[in-house]
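The chain that follows stands alone, in the form predicted alone, written as structure tokens.
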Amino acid sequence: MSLAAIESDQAVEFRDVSRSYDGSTGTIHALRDVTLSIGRGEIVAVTGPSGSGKTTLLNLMIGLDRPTAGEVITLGRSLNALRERQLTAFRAGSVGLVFQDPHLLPGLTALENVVVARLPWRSRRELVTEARALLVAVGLDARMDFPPAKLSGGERQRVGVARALLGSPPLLLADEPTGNLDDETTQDLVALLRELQERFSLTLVLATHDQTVSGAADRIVHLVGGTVRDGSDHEVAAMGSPSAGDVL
């Protein structure tokens, strides 16, 4: 099958999707009959309790997992329909991912860390250029020589964040990228993410607990009993606890 998209406004749209497991006690509901579209060049922020499902929630925006039942859209592009390998190559030219943890290789520098996840393709020269002047864009380009253990916890995640842009992906997810993070550092990352967007005109997703990330969304998807619902926080406390079988 084709990688062609089809010409859409969204990023990411979820038509009536739903995702549940077997689990020992029964069947496990992540999420319920979601409806759902972003908007190209949007920041979203994804909130809910822990376990909530908002990493099911970015996996399958991606096909890192597949739904049980509903149609996936992202960047125009049917994923339901694409094999595990049409997958993976639609993820290495199109989505960047930052982790709470940013994995960095030890015996590498902020560099190499940067540049070997695209090492399989495209040639390390182009990469290198890439990545340096990522480097700089976040702030680095004093410390792009530096392994990770004379990084701080923020430096090393802004390595992550480079790391994620190279290639210029059109679509950034970050889950709970501020998990790991002082106040202070969780400023600096957001404006830092935020001015990112901008630059390079991005669709970004946050995952997060952090009021001071999904602050600076233009807009919260809230995951309440495995639906997503746009909304204020007073409105999502209203409709109460998730229910007995959901992923909390």
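Residue numbers count along the first chain shown, from 1. For clarity, a rigid core is taken as the largest C-alpha set superposing within 1.5 Å between two forms. All values reported here derive from a predicted model rather than from experimental measurement. First, how it differs from the form predicted in complex with the partner chain.
Relative to the superposed rigid core, T27 undergoes a CA displacement of at least 2 Å between the two forms.
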The other form holds:
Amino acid sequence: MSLAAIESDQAVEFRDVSRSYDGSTGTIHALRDVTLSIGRGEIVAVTGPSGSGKTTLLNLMIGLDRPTAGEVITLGRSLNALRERQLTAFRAGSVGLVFQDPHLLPGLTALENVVVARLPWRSRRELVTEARALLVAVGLDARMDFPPAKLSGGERQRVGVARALLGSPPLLLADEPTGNLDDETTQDLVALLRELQERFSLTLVLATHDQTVSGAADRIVHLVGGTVRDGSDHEVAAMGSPSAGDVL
Amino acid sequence: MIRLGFRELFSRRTATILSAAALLTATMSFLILAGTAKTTRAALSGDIGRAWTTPYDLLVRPVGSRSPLEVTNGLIRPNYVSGLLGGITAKQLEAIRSIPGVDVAAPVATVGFVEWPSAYFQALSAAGPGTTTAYRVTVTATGDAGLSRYPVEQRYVVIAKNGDLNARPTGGLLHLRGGGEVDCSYPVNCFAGRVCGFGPGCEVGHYPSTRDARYYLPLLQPIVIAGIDPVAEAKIAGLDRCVATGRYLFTGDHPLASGKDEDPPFERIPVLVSTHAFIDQTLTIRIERATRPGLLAHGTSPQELGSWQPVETHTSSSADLYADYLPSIHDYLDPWPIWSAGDVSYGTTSGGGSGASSGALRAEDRPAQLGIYKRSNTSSEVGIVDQLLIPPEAKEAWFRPVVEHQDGYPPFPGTPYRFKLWNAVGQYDPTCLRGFDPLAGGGLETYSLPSVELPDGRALGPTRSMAGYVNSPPLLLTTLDGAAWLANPKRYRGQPGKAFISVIRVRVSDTRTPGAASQARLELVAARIHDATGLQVDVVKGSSTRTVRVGLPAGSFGRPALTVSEPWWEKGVAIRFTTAVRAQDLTLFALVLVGAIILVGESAFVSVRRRQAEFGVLRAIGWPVLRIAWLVEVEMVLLGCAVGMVAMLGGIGLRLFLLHSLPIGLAPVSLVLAVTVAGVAGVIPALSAARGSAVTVIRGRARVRRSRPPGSAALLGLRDLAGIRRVESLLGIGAVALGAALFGGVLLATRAFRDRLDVTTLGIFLGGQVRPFHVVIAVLSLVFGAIAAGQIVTLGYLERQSEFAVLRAFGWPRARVTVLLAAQGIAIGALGGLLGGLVVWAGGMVAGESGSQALSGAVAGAIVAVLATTLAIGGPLLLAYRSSPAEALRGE
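For comparison with the form predicted alone, kindly provide the form predicted in complex with the partner chain.
Full assembly next; the chain just shown is listed first.
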């Protein structure tokens, strides 16, 4: 496979992708023969019960993990063929990540936390200018010099979002971004994500349990036991929620 | 609380294992250190004991007998006794003997030199009947280990069976019957068929007839004589057990005057004679015969005979001549005076620095004063001149002043002068005497030859010159009465008279065990002697020798300018060494203990900081502050108990399989030690855990400040170190500084030993014993410091691996994360090394080391600390480099 980007309308393509781990109780199949496509500019929610493979799916999308079978093509690049260094460069230039816990560095301010994410690749001056703009965009213009300990949970997550958008990556992945937030803050964050997705023409993939979040998606991919449940849409998502009882 | 503590420890296995590892390292290290130190000290005591068991303990000398070198450097030249002529009276000796604590007081009264008239002779014969035979005898002597070659003389011996010798004491005139005359004055000796001048006509067979023909060379041998107390000497030196023939001296052996019918009058001096002489001289006698002796009948002198045929060559050593003379010692009335030789003066060579401390002394020489040998011919041989009595070595430049003690010879009528007759009661073997242990060196020996070593390892011995550089020990020992007779200034001008004793060697009772008590007793007795007599007293016990290099100027007979090595006596080394080692032990132990507490405290602190949220929750649900602190302390003590048990088992294992010298009693101590170290180390972390309000504890403490994004991964790491990880960073820097300081300090101490104590024989030996202990200390201290730095990096990584995983997910290359952590470890190592280096430098300067030495110790400590730290952080850096961000995020 060529390392060059493949012209494609798809932001992400999974072709019969499987991922398994050796655990103490035997082999754990996190994903089994997953085939899916996510179009550019699309908002996709990945739902499913805990342990269904949501995080694994996201990790595979950006090359943080490698499939044990199948092929992952992200933004036109087959990640299977990329070396570690190339994957690192790929993530630095093309992917933004939002985590349930933003894992901000406690010794740095909000602005500094945003800047350090891309520090190895770009000049500090450029990064500071862009980070300031992003923090304003996420509504933290008055909190730029605050350390994480002085920020609320929602504010910390906004810092995480600003950090993810630094460098204008075309693909934004969010893994349970509202897991630690209350409803109101969740709604605010979802609104913010939608707004930013539109402003920056992002492809947004959200792994979530939260129906508020999944409700904001164009499409839902529902995972159960490491496989994609047919008819991935809002209804399926609702049906496949943990409360539906068909979790692993 | 205890159960909760156990659960907490088990639930945070990584942190617990790290803390336990730190504590176990500290405990086991301390155990090994204590065991090693104890072993080393035991060996040290034993070795000091060897130097401690000296034949005598105090040396009493006359006031003013200290040389400038002794005053400035505490150094005394070997065989100093032979250069000391009196100064102590018999009354002072008795006063010393009556002082409590004085077990034995053994005097040595150096009288000076007497000269023994030994001679070399070689019988010569006529070549054939009716002919005249002429011999040429060429004699040379070698000395100074073969470096000097002295021309002694060239003599001619004419044997004329058909000649008449008109004899005179100076030689006379030989008339050859075929015509011609030979002048028989020196250097020609004549032996003839008939000798004229002793009676009314010429006689056949009268001396010097052809039957007496020989070559005769008188060789005066300088012999040092000293008076001793036989009883005391037997106790101090075991001299009575070294009698080879005859008997030992009795205290009642007095000089005995000759009977009225004996002429000339003489005094029998009782002496014990050495079986060995030590003079280094070999004579080579080359004998040639004239091939045309008939030319003598035509007026040709023997010196003008041009053709000589080698006959034979003989060699003879001074030791042989001495041994040959011993049987005839009773036959010879000694008419000679007594000479005394002073000590050598020393200067410093150019650029030699501070004299003996830099090992650059120069022996100062002076012109020869040959007048001391001048006297009328006492030889019974015709044709021998006084000049032959002067040893050729004495014509070299002199190293000592020599004084002659006699008004003149023959003695004036009416003077109390009497000849001396050496009444040898027996012979002793000086090599059998037990002397000082080699560790203490031979600097204080009375009977052995001083060691003067040439650069090639050969020894330089004494010559027949009384003013030579190397002085012979006494070979004639008489009683104190005998010495007093010889020291009478009415008989021998300038002799010391009543104050005829040169030194007194004192053994003090109850000082067998080295240590402060014995030292105090020695000093007490020394002070009492000084108070009672006013004499100068030095403590000899615990002394050693120190190799001093001495430059000797070139001689006139082939010896080049050279540098010799001599073991000089340095006073009080063992005591200084013991004190130095004990003080060092205590200091190093204390520092290592502090290092252990820092190490364990640091890991505990990191562990507590990681549990801030947990403590905040406990505070929120109503736990009192002190109870939280107590929880941390209980955890530490439990950890100490567990580690102490392991250390105890480890100690027993070490004792059984590896370190057999490890005292078994130390194993239980390790349990107490581990609990104590853990308890003390846990105090600050416990107080830290209880600090702040519940909210600040849960959320962390931080303040709003102006953002200044770091420019690189390394700067980010350093900022993190100075901000969030300030306390453990300081502890880590302290631990590394301690390691650097200990290492540099040990280096400095080793150098101090080398420069000040290692220069002595005992010091060099003991330095070898102590050095492994120093190495253990230095390595342990470095390990502590390095582990501390490695621990900060490891825990820092483990604590924040999710943060690093996020950075990796955002595209941070793994190398950048590694750089961030490496910067932290290296910064701790560099700052700790710098701080430790400063401490070493300051300590060195305060201790009086030179600036360059202190600086080199400081730099070495700092560099090694940085290197050790760099090695120690290698593991965690590798861990960080190889980590997978996905796994780290999954593990959150």
